[in-house]
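Here you get one chain, nothing else, as structure tokens; it is the form predicted on its own.
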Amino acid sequence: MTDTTAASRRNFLGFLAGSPLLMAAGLDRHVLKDLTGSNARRTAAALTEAQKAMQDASLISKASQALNVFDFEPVAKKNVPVAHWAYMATGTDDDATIKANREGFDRWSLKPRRLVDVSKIDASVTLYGHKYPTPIVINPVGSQKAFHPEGELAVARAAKAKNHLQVLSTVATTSIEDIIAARGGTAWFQLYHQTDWALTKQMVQRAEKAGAAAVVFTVDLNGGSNRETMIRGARADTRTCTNCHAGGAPIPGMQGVSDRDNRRKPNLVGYRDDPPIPEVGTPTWEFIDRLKQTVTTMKVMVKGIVTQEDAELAVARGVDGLFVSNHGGRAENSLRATITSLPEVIAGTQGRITVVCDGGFRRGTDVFKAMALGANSAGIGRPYIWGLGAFGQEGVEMVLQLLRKEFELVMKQMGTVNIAAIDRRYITPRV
């Protein structure tokens, strides 16, 4: 390196040292020193140093900073073990369908109306009985507390804060009483299929008894899927967590809904040792027979579903309710948005049942979309868990509120002040 070179360089790091943002970050003052020292090893590693801070200033620092959902991702994924982030980032196969799902939404264009008094808007949704400020339901996600210490209790928090349903997961870290309880009121509780009808039986019947409104028997999972980010994040994670995870890898999830290592998932435990009664094979639509005939009298919807034959055969059953889900891309690898299924299955049930949407929504508008396309609500997952990791239970709040604000501000837009006033009038395919 020629003096003039070297000189140049000294003067570079000097003005570097000297950056607002560097100071910001929260660099010290040693690495700011060594930035312009004459050791060239700890000014290559300060430089380093600096580099990630000078990236990593660019993240918001607190919830009240967020513009939009997505400021929380990456802030989350800075804080959350590499196989924690895998295992909610996941889809199927090349997470291909993850991508369909966002994409969808670009296909619908809005047609706004004018000279509409809009100075008070109502976007108030009764679902079986309990009425709730906005359409935005908080969808089940497995193992919270792999994102956040207080994992679904600090999501209870937050939607009672803000009044959102919430649906809990099977495979939660947090019991169903204790969500409850949290959450002050009804929660729905998300069934996935176990091998003993026994142990079904007594887990829908103690949802019930602690205050569940509804069970949500998920049906997309049950030919398994291919989760290869999933797989890969926990390759990467050299962690050794056996108080978690049987033999120590740090894979969340991947015990699946079995009796092998359940320490994490209240749900799943706690039960009589009831003689067992094994499932024959996969469900079928005669297990949500015997759901709503033998054994609950909550509302029985099913999570899954997305052509207008499934719907109607659901509609036919009994069924009270749908999901039009793909898992938000976790399922199987369709490449089908779950907004381009939506119509399908509206025109399935023909308003007669309730119908919940989700996939891939992270904007006000795509809840509208959702809306005008017949949906009675419509289902977040990855952006709530964005913000448990970001930010704990402040964060969920403010990503529930950053999607009501939107949301509300393009009933504005549209000229709709309630609920029922949007309909596919407002939306039109994009060309």
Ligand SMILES: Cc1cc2nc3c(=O)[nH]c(=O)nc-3n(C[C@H](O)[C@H](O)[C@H](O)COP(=O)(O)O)c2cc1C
The other form holds:
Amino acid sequence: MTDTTAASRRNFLGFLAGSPLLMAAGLDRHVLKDLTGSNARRTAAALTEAQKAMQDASLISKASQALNVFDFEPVAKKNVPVAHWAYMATGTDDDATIKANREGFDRWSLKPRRLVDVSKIDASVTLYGHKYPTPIVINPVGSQKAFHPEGELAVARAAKAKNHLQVLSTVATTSIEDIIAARGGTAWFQLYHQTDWALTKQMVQRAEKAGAAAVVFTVDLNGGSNRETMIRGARADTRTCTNCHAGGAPIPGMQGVSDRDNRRKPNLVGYRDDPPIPEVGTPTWEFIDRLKQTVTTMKVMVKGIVTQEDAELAVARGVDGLFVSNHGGRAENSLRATITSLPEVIAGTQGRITVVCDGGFRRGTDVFKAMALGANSAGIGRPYIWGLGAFGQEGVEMVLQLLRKEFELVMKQMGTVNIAAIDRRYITPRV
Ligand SMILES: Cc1cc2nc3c(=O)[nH]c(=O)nc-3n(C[C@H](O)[C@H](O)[C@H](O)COP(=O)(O)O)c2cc1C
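Alt. form predicted together with this ligand, vs. the form predicted on its own above:
Complete assembly follows, chain above in first position.
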């Protein structure tokens, strides 16, 4: 090393040692001292520590810098108000089912086959007559303008750019008509029933008229859920919630929701004032019969099924598809991963109806495991909300692109050239 190089290196290390970023990253003061010390070995070790600390502390500044979907989470957290963040991040009780969903994937190992020609693979799936390039579905998430001013519209544009299926929530901040226009193709409409059947019926028929291909009836919140993280986040937020939420957010089965309360929930407003037909209790399988027989010709799916018994009942009732879902750990704190529930649901459906599995999907390997266990598709919730909160449409597009890239990579590594080729032989319980 020349004198000049050594001097500029010392200067640089001195600058690094004084950097507030390193202090903020919590780097030990001995490490800071070693950076400018004369012991080459200790300086090198300190530099490695400093680099690690700076990487940990840094956030991506562009969607294109993301290496995986997790890179969007801290950026979105920085951008999104604390109450809205907590609404997204919350599970129930102590949030343990969110963790369980992720851990479920670790209980399966992959069994790659070698020497298969994987120069060309096809990851596409066909769902109710529509072809998509991957099995990754954009799941319904309510109130997306809480995360970015363009909310569900940005997601619809990303879905169009990457050709993904989008499922719109009843409590979306964008109407089903606007979503289908922005997507430039069909979407699915997720249904939270209303306590007035006359209103529920109008909502479903409106979605059908708008061009939705399926109604996804969510059944996992009928007893309510205890979302403590959400409440703590709302308490920590200093803004005045009632500026936006006049009478509180509408929840499934809420009584007497007025248009004023719902001015940010366009799928819940603008209906005829038909004579009310109050529900006598929370929905049962009879509700599905009513939907299928008297309301809609759309495909009727049920979201929130996690047992073989319910899967068998659904098939017997003529349900067209299921979402194996625990609402992303936001329903009951079951501690049971959806990927663990999937095999018994598949045992109940036996390939007769479409099955989407969601909950904790963050990696291409997660999607592969669900396909191997018999799902037709894998739904994502929070990852694309992280992308949305971080960089709007561009962030959502990058989340979809990264998951697709990872999934196609694992398909190739496993020697599976198309979705039909992926089955139980490619995974095994982890020992
Ligand atoms: C903030 C948030 C809002 C959600 N809103 C709805 C909704 O309106 N309707 C619904 O059926 N599911 C809703 N879900 C559940 C998702 O559709 C999906 O089941 C879940 O997010 C998947 O788990 P993941 O977030 O770990 O990917 C919501 C999830 C989150 C995180």
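Just so we're on the same page, rigid core means the largest C-alpha set that superposes within 1.5 Å between forms. Since this is a predicted model, take the numbers as computed values, not measurements. Numbering follows the first chain given and starts at 1.
In the core-superposed comparison between these two forms, residue 405 has its Cα shifted by less than 2 Å.
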